[in-house]
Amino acid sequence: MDRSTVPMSATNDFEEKLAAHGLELRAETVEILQVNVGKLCNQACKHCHVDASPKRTEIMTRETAEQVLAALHRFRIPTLDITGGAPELNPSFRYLVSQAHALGAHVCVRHNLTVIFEPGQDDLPEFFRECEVEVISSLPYFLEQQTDAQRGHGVFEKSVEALRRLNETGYGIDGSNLILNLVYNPVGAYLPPPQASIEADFKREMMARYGISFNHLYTITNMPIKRFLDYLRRSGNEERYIRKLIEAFNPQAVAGLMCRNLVSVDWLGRLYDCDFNQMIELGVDPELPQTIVDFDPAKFALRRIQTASHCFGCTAGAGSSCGGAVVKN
């Protein structure tokens, strides 16, 4: 694991937490394949776990994209969850959503807006028409000033432009069966506010102000890993900020975390059992298949997850997943 990369050791360690409510964390079915196809973004944004930028070379290859594919076929994972970088960017992008697609399975990407301006790129919204792909993009705020000072001057703009291009497409509209989801990370080193008061304030916004639709927002907190780690240690805010995560663990979002129906994949086919542990270098146990070739839902079900503690971010409050809040109010 790169020591530089993690929070600083937690006073109160995150698996000592669990056993202080009696608690283990351990995964139930596979449900969900989400898949890192690489690390090229066309932004850099200060959140980033991933610490995603447009100089990054990391790329799945279209061997390791067939061998997803080849496990998405034979286990029939219900859904794929595409993520980067910018996973556009990737060559082998439209062929993995379009087989996919055929196989049956039920396709998510993580798309952040501004890449529809990018070449050859502009087809997007059709090209997830036509695939049924689920459509999650961040957009930090509902305001210039906020989204374009955590993703760039002009995101914004920009964002607004392509939501607007995602609607006439179909998506994110009353009756039609495209999804568009919104996710919200807070600005600075402080958690989110609740989903459901903060989407109403979307919904509405949105509306008034630019004419956009959408279906759902999610609240995602910032992971204390990467770049959003690096931005905590440069202002000063590292250890308040574990702290807060530490002081707002809720044992009830335990039970709702991704990691307990999901296995994650990384750009070489390596597994990880979230996102967040991938970016992190921190494996499945040692005891389990460790690439895609070799993967077996059977294995993996019931397994034990690997912990550290920026797992308190997921934990904190309502909790986090990629799917937002864990906890419904």
Contents of the next structure:
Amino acid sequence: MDRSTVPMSATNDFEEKLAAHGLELRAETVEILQVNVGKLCNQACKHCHVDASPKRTEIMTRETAEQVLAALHRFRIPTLDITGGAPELNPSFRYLVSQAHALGAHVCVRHNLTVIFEPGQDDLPEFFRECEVEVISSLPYFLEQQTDAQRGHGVFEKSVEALRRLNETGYGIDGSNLILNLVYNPVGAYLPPPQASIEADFKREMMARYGISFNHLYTITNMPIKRFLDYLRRSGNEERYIRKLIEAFNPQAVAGLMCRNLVSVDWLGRLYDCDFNQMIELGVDPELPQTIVDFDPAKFALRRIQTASHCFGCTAGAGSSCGGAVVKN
Amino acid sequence: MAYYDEEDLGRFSEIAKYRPDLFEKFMAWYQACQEDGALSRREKALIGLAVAHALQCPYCIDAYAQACLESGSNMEQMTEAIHMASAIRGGAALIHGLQAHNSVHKVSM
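So the form predicted on its own is up there; where is the form predicted in complex with the partner chain?
Let's see the whole complex now, leading with the same chain.
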């Protein structure tokens, strides 16, 4: 069976669910260009929807990064959201960030924390500060056992040390404008808890145990594709998890889905409605331009979002997006 | 035939077949009990987990272990709740030892 996505029925069951609630998933204006600069990563997390690892070789070239910057400049897109892999391992990463910052864009980086200990990366906190980067970092739990179970042995200890470095640089500190947000993913086949409640736990425990502060915690649901789908199948949890996502469908989450205000760009410059669609190679509406070179936000506004069964992951419970829960609680 | 089947948890609503009115009343009450109130959903899930162990109901243990995870409890907290239920069960057995003592004393010289 194809390991990239959940089993598809003859019809699109997500579209059927939307229709049953009188809903249609269409974009609004493009406010975020989310760019995946490659699959190379210093970690190989068990839930990774990118299948990223130190062995991956797919990486965005300088030429494609230039095309991203040209689009950002030409269309005055407010936010560049950079992800990977570990995006810092792309040789064009610092160029992309500093140029986007110079253009006046708000730059977010999905930073895995431990990459700071890779050769040549120890000044990352200072570089982030210079470019006023919003740092968004995964930390599945405030305890070592759960974090290492998902992200690998020794990751928690390194992550805590990296967070200390970010705090020392002014990130996530009260009164500072340097934003440090954390991301919570369930360490297994279950839905995230209410965001406000687990954020309060993280703030209390991270300060009490490690003296670390941060701005916000985003809860993100594990998507049943790629490496997490492999885990679901290996552990016999696939059917139960998919059923859980479908049964937890929340029509109120649809309006706030991330695909409605972003366009996702892959390492080759191809366009998608989100990073998850990118990983299963489900491109944007075939009627639209397919690459960043031909991108035109006017054509992408109000576009019909391409969906498949994995989309139930973003509409379950309080919903899930790159900015955490969609329905605040 | 297995007496306990994991799939039966998802078939719970079939119990409504012969008296849907009673099941509807039960579900309205049951769901109202789960909502945030003077106690949070997380506290209620931990109580549910503890009671499930005291009752030794495999369906409830499964359901409330998941509910605890999805309301933000960790394994240490869940294990403490289970110890609370077990301690009270143990204490409840032990206190009945006095009944035995009383019974023996009553017929002893």
